[in-house]
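In the form predicted on its own, a lone chain appears below as structure tokens.
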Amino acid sequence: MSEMEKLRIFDNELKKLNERVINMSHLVEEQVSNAILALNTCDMKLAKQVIENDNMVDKLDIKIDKLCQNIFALQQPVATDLRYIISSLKINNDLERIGDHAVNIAKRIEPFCNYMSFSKKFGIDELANTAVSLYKDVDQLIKTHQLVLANDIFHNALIIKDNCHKASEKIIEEMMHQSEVIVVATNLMIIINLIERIASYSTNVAEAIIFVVEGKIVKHQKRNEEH
């Protein structure tokens, strides 16, 4: 095989990788949106769909990992291409984890259905909806590489984190005064933690896209700005 042929195949594989990462992001966006909608409406049919679709996320996760391995085997990428391939592996892993958290939310909805008023009392429905909006920005960032979205993701993820902590504190206080709500409250706190983790992994994806576009590692810099 000539070098020109290898380069053509390499370019095609990079294009395929980009398409698969975008498809993965779209699939995870659907999982997050449906899990939160099922949570807010107690739609068990939709929750079941989220759980069943996890297999699709896992299969695409494996395909992306294998494609990255094939690209490395085909050529020794440099500069921008190398950054993108390395980042794609990390983004893929973070997206798969976000998908897992969406599934875990879906799995906890059924025992929660009789306590929907409890959820609204602490604003969990609004909190969950902000996580959906945050991930929609992630999905657009992966597709467009518009870094202004990354700044929005960092900002909104911090707000979600703060609101998650405030909601958890209020729920713990409620548990201390009403022992009968301990089981559902504990379940709700786990859901809150899953929402916070979705926000956290979303910032990881934003960091990875910044690395792709600008070649900058912003993780520690961002942490310093937070303190």
Second form
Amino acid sequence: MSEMEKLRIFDNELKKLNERVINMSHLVEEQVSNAILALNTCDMKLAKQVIENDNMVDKLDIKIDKLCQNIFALQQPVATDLRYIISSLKINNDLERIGDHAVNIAKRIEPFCNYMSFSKKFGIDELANTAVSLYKDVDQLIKTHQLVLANDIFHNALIIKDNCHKASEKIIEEMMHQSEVIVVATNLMIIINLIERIASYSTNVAEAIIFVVEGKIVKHQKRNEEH
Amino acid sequence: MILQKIRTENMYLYYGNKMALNNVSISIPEKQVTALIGPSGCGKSTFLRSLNRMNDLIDSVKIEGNIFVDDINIYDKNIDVVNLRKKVGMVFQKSNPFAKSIFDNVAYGPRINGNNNKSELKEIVEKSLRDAAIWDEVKDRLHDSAMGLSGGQQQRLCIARTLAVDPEIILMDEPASALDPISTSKIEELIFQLKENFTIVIVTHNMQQAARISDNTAFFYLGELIEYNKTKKIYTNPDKKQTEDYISGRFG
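Show the form predicted together with its partner chain, please, because up to now only the form predicted on its own has appeared in this conversation.
And the full complex, kicking off with our chain again.
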């Protein structure tokens, strides 16, 4: 096989990987959006669909892992290619976790149907919507590699984490005064935690894309400013 | 502190009117492996050969600029080229043992340097063969012809022959390109061990080999030193696009 042919195979494999990661991201975006919509509207049918679709996320997760493994073994990538494949593995892992959190949210919706006003009282619907729009930026970043989006993600994830913390404190206070809400409030706290985790994994993805584009490792940094 | 063993300053090399090296300035650290990479004709072998004045053998070659080994300009008029080549040994792409016994191949250098003491020669031969990781394979047939060794063994014998004159620097010009994967891995392992005591400069076309064995990598293109850095940096995040294109096989 000539060098040119080998290179063509390599480039095709990279293209395939890129398409799969983008597909994974779209799929997870749909899962997050639907889980939050189901939460905010108490749509049990939609929640069930999210739970069922997790299977598709898991299958794609394995396909991406295998493709990366093959590229490492057969093509010995270097430089940007190497960083891209390392990051694709990490991003894939983070997306799969975000998908799992969407499923976990969907599984906890039913108990809320009788307590929608309780949930709204703590602004959980708005908080959840900000997580959806944060993830839309993640999806765009994966597709375009425009680093300005990474800074938006870092910034918005911090706001979400802060709001999650504030909402949790308010709920704890409510629980101290009204013992009958403890069960639903505990569930709500778990959902808030899941939203916070989605924000956290979103920053991981942004860090991985910065590593691809600039070769800089920006994880584990205190982040109040732009990277 | 890491000492700089070899240093070139604004070095130009011409074959007749054709410029083969264009303003190369580089510092090569002591007791490390430095790989020279680049497409055919980029000047990397020419550069390697100028480090022990092997290019002196070509009439049309003209060199400008300075090349220092241990801060001594090796192109000074009063430099003894034979001594320089003792200090800066060389291993070539094709193994070139003499049609003599294994022992005589390794003892050749010390003998022409005037050492005829049998027990000393025996000691030098054993140490050199051990350092070249071939002693166990040849210790029982030291007086057999070197021509009966396999390609990989012949190449390690040539490395032993280089070591026998006690060099400080070893230049290697694609030393494993004609070898099978097992012999190649033995040579690579040997290079890894040798860098404890020697400064090694190696030309290779094998990108993975350069990545595996070298501490520093210099990328040459059209006679220019395009990028020189730690190998880890070159292979994960090179500064120049030309370097990236070359190491990832997207050149041209």
